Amino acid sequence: MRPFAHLYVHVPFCRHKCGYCDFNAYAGMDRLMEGYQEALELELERARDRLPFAPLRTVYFGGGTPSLLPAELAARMLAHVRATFEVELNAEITLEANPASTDAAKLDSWREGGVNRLSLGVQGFDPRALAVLERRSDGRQAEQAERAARAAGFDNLSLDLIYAVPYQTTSSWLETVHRALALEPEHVSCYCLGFEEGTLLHRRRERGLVPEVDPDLAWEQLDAADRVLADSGFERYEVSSWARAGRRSQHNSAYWACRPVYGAGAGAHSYATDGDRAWRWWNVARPREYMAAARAAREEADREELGARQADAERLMLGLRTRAGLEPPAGFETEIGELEQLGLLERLDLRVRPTRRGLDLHNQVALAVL
């Protein structure tokens, strides 16, 4: 098995679960935080003892809302990772933060614990769009969080934004993009709103309480953001990701390159490879059940081994999320040729990569190769 050099730690707690969110996140469970940390420690120590780990190049604390953790508990989590694994000197250590739960004390504890990259879940600045998303933070809080993060010494900030929100116009969306750029981030992610089955937003749409979003309007908003970001010195290096030079997300890039990633915590997924073999497994999802399972050394819920064709198809699909593309595996010549004819892919020496249109229409690329 190839050693793991990338670690994901899931923090499932939220103050409020937004109506569009289908992540493994739970509100009203703050009292479980300390017990959850104890379960994480057990899982991570077992993982270290039974699996091969290289010095960690990236660590990512996602959720949920990791910034909800009290400063002392976040410090304990960060210290435990460093005590359990060797971490490269210049490793990228990211923490997702909600502006509404980011303050000076927490920022200082994150910095002292080694966090050097913050991903701020801004999502938007338009009050109407934020209301549709049921976000309980606003543009003022995002601006305050950015100022506090800079004052604490963070020099690598990523902002998450959402477009194609019901009632959102291209004009109001561009105002959001410009306000985000005024915060001078190093990285921006722009995600198209999805109406995921099982979410409150999906149910509201089914009942006719929010309108459908015209796909042409969604593309117009994406295109407009891409032009503004390019003019501001950002490179679109992945379907939903723009970065200044040298500021690409190294952790997410590991996923797109199908590198082994160990996922710890409730519902976290791991991916491993060994020669031509690949497999993934995932943990028990609900926090209380995960905590009990971790104490019994049974946190893994299930796993699957990928056949050679499936593993190659996933590697191709994920590699084609990135502008750099990849050297394609054998056996996909027909699919690649058809996508080239559609103007979605192009060849560059031995590599194949998406065109601008191929990035915009990645779902069509993915369906063709999977």
Second form
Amino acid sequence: MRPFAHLYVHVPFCRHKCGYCDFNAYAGMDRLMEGYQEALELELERARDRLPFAPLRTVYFGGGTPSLLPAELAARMLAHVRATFEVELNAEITLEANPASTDAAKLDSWREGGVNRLSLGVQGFDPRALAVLERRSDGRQAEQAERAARAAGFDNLSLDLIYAVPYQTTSSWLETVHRALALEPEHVSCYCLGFEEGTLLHRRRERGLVPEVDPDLAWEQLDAADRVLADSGFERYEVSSWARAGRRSQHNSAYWACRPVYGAGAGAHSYATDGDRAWRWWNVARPREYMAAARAAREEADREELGARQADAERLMLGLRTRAGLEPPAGFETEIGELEQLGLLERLDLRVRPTRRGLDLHNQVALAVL
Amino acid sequence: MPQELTRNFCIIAHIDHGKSTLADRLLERTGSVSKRDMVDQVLDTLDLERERGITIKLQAVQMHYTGSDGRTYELNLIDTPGHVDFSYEVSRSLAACEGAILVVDAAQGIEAQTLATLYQAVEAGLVLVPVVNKIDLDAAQPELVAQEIAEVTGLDVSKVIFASAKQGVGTEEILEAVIREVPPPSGEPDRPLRALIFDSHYDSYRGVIVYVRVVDGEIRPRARVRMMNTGKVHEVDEVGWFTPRMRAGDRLGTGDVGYFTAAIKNVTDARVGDTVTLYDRPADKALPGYRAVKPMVFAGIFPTDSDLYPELKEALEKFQLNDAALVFEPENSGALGFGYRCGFLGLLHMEIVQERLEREFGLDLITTAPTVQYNVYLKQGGMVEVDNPSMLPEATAIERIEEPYARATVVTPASYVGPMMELCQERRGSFRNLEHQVGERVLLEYDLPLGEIIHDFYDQLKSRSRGYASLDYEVTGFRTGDLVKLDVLVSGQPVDALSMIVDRAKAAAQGRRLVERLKEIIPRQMFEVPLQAAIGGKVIARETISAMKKDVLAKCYGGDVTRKRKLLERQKEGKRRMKRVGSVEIPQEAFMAVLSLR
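Instead of the form predicted on its own shown above, give the structure for the form predicted together with its partner chain, please.
Time for the whole complex; same chain goes first.
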């Protein structure tokens, strides 16, 4: 099995479950935090003993809301990872933070624990958009968090924004992008709002309480953001990701390149390869059940082995999310040829990569290769 | 059973007026079916029938009933389909009876279809037993409906029986009226066999089960019989009755209703209306009324997945074993590939065939919009029958086109006469007659092109009369029309499966509506798709489906890959159900869009 050089740690706690969120996140379970950390430690140590690990090149603390952990608990979590695994000297260590739960004390403890990249879940600045998203933070908090992070010494910040929010106009969205740029982030993710099945927002739309967003308007907002970001020196290197030179997310790039990633914590997914075989497995999703399972060394909920063709198709589908593309696996010549004809893909030496249209229509690329 | 104690009858009723429920009550009361075995509505055996509450397939049941006169009678109830598509079959089962129970809903009154069947029954010399059903309903007006029945049938109003089949009220009276009023079968036991085939169905073990009414003579096992119209000869294996299960006997005598089997491989060898006689001692004349079944409505049926063409062929062949009215021949469409051009008795028949092919054979099908058969007279002389718009010869080669016409009867509450007449006029109808009936109801008669009737006419009739009007029609012949072919071009390519033959005066408007509808139905593609409607190469309407600009799953990280892949796989499954024409993916509904144009 190819050694893991990338680690994801899931922190499932949230202050509030936002209406659009379909992640494995829970509000009102804060009292489980300590027990959860114990379970994480059991899982991580077992993984280290059982599976091959290379020195970690990236670690990503995602959620949920990792910034919700009290400073001491966060310090314990970070210290434990560093004590358990060898971590490369210049490894990218990212932590997701909600501006509303970010303060100087926490920032110091993260910094001390080795975090060198923050991903701030800003989502927007327009109060109306934030209200539709049920984000209980405002633009001012985002600005404060950014200042505090800079003061604490963070020099690699990413901001998450959401477009195609019902009622939001393109000009309001552009103002959001400009306010985000004023914070001088190194990285920006712009996500198109999805109405995922099972979310409150989805149900509200089904009941006609929230309007559909015209897909052409969504594209207009994406296009407008891309122009502004490009003018400010950002490159769109993935469907939803923009970075300044040298500031791409190393951890996310590992997913898109189908490199092995170990995922720890409730509902976390792992991906492993061995020659042309590949597996995914994932943990029990609910925090309490995960904790009990981890104590019994049975946190894995299920797994699947990917056939060679399926693994190749996934590699192609994920690699084509990035502007750099990939050297395509053999056996997809027809599909790639058709997508090339449609102007969604282009060839560059041995590589194939999405065009701008191919990035905007990535689903169509994925549908063709799957 | 002596002939004089036999009664052969059927039930005439409009859909939902309670025919099946009444049949159930009769079976129960005569002990033919025990209460325990009683599935509601025993006579309707196909799932589809039960689901929709309509009768498609004919059945016959033998019952025994001891009347108040102390004698035990043999009652043969012959079920009739309750839909205008099957009017020929109805006429044949009427011909197998001496009497008919006329069932009319106490709240609805007589509907157009009932009236049409009723007239057929009177013409066939049947004695009527009139019943007003559903008298338990709040909205019931039994006296008014009884009066209406009396006026229409010329019977005395005192003969009308009030019943509620649902509650079992009136069952006894109906049975008594049947043995009292309906005459026993006449017919000569000593004459050469003449038996009327009024239905058949295919059984994979025994071959075709032929439903017959013996008019003269008798049938016994091992007799060699000849079908007088098709000329086929068979040796009888078994004769018997439906009780309602099949029960073998030693003979079917004069006046009897039952079945025989004779290792017949295909229902087309035992056609409804044909006369069975003995090979060695044939009758000199067949029974009157035989008609070769002629399909009226045609449509292409194609497998969504072209590789499944052989499966479709096999399914159609199997289906035809049991459905002599279905005809089909291979069709090769530029747009849809290989499939079959199928002929049906009518729209319902078409829907039934399609649904059962999908349900029973697990096929995903694309059915093109139904069309009628046109007689196209050519300038160079000669006539071709065209049942597929894409096969219409060049306009310059055509001298004239004739289209089938039907005499349509609409029964409507007086308050909807206006909208009904308007509808008939819109559909190029020519007015024939208007009659006021009892209870503020009006009977309208129009001559309408059949092609207009099969396009959404019935739905419009129902929606413009809030469901109150009813329709019956009978195809009467052909008339010359001013017709043109309307073509549809998708991305500049003509799509043969979307062509239609329309009235010239309405062609432009219909072309516009059609491309508008198609624009709504065809999903956006990765490129711009122009849609055009054209007549004789001249574009008369155009719409453009703009290219899809954005289609992304916003996030795709470790945890999401499996889930997102499944999401995409589901989406791909949906795409598979569409038909790729050139490079454009067209969903099934697009091919039916022409149906809901007006």
